[in-house]
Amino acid sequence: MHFYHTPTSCSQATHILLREARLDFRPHKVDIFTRTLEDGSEYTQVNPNGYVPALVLDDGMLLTENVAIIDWIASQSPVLVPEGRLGRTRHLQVLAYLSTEVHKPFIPLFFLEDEAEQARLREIVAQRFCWIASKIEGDFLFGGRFTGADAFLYVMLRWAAMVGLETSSSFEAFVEAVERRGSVKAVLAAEGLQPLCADASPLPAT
């Protein structure tokens, strides 16, 4: 199975996921801005779209959208699903949530030299932030069991801290536990970042 990402991208989440599932994959940096892979060649060819994450199965489908990816490594790992009456559904409401009414109002704080506007769209993600961290039961959105929703929230506060946007002190226990996590230090040390949490620490660079 071949893994299109690009660091600090929202196809971060896909790669914790990957590494939380114990699936086999060979990641293949994507560079989003000339959509190209480190060999020059173009990621169209892969992905028509352009943008990432992608994955290639074995028998050569090709599945992208973050959300759809996340279902699929988590139907290959249940433990990765909420528990309890209609667990996937849950889930999936929090995923297309995170990726529609946080992710796409998100990118343009990355571009917009409009003030105004930028000022806009943070009181929006900010509120919708609020909402998401009123979810959070235990360690985690649903208790004690890390899903595919944890990684897409860990990687939009990710997101939050590179543009300043201040959050809710709920999410610095969240953010700690995420980053206890094996998978969540492997996939760090693979893109080259540093944790939020101080007292984590990444592993050594594969």
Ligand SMILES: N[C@@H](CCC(=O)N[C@@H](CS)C(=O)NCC(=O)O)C(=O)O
Contents of the next structure:
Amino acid sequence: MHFYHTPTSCSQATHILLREARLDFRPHKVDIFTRTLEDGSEYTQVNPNGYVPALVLDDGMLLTENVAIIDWIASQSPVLVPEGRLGRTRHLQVLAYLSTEVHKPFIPLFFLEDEAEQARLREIVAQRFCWIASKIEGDFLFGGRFTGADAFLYVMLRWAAMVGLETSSSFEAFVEAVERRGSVKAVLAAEGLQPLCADASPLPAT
Ligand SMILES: N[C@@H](CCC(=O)N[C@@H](CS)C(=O)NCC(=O)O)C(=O)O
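Having seen the form predicted on its own, can you show the form predicted together with this ligand?
Every chain and every other molecule in the complex is listed next, the one we just looked at coming first.
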């Protein structure tokens, strides 16, 4: 399958999960500002909405939207979904929260110049991180099992670090546990990024 992504963006969660699920994929970098691929072709020919992530499956079907893509990858590798009768539903609940309550309001924090509006949005996003922090049980959001929601939360925490947004100290152990995973080390190396946790040993970039 083909995977369309932009390093550091929300597509990093998909990147981690494709590796967790050991799915074969060919990565393609997208410049989301010009909506072009590395060969200069127009990305809107692939995803008419112009944003990442996107997957094009081997049969040519296009998948977009973080929640749907993460749910689909988890359906290929059910260890990425919480256990229990409501496991998939609880997973979708957290994915929807991260997508609509954290990811979307977060994006303007990278661009807004109005200080009052920045402060208002930072407050909102910080509160939303508080709720999600209260959901961590053990290493991850659903106990000892790393799920798709953990990958998405990790990317949002990287964004928080990028804009200097203070978040709950209970995320420290979470980030350490996430950055111990081989999938995460490999993705950080592939995207040319350093781990957040100073003790995490990065993989050399290839
Ligand atoms: N509705 C999409 C939005 C994804 C999204 O906002 N992606 C950002 C990167 S984090 C992007 O590609 N932005 C460029 C654009 O919107 O043109 C989803 O949930 O997957």
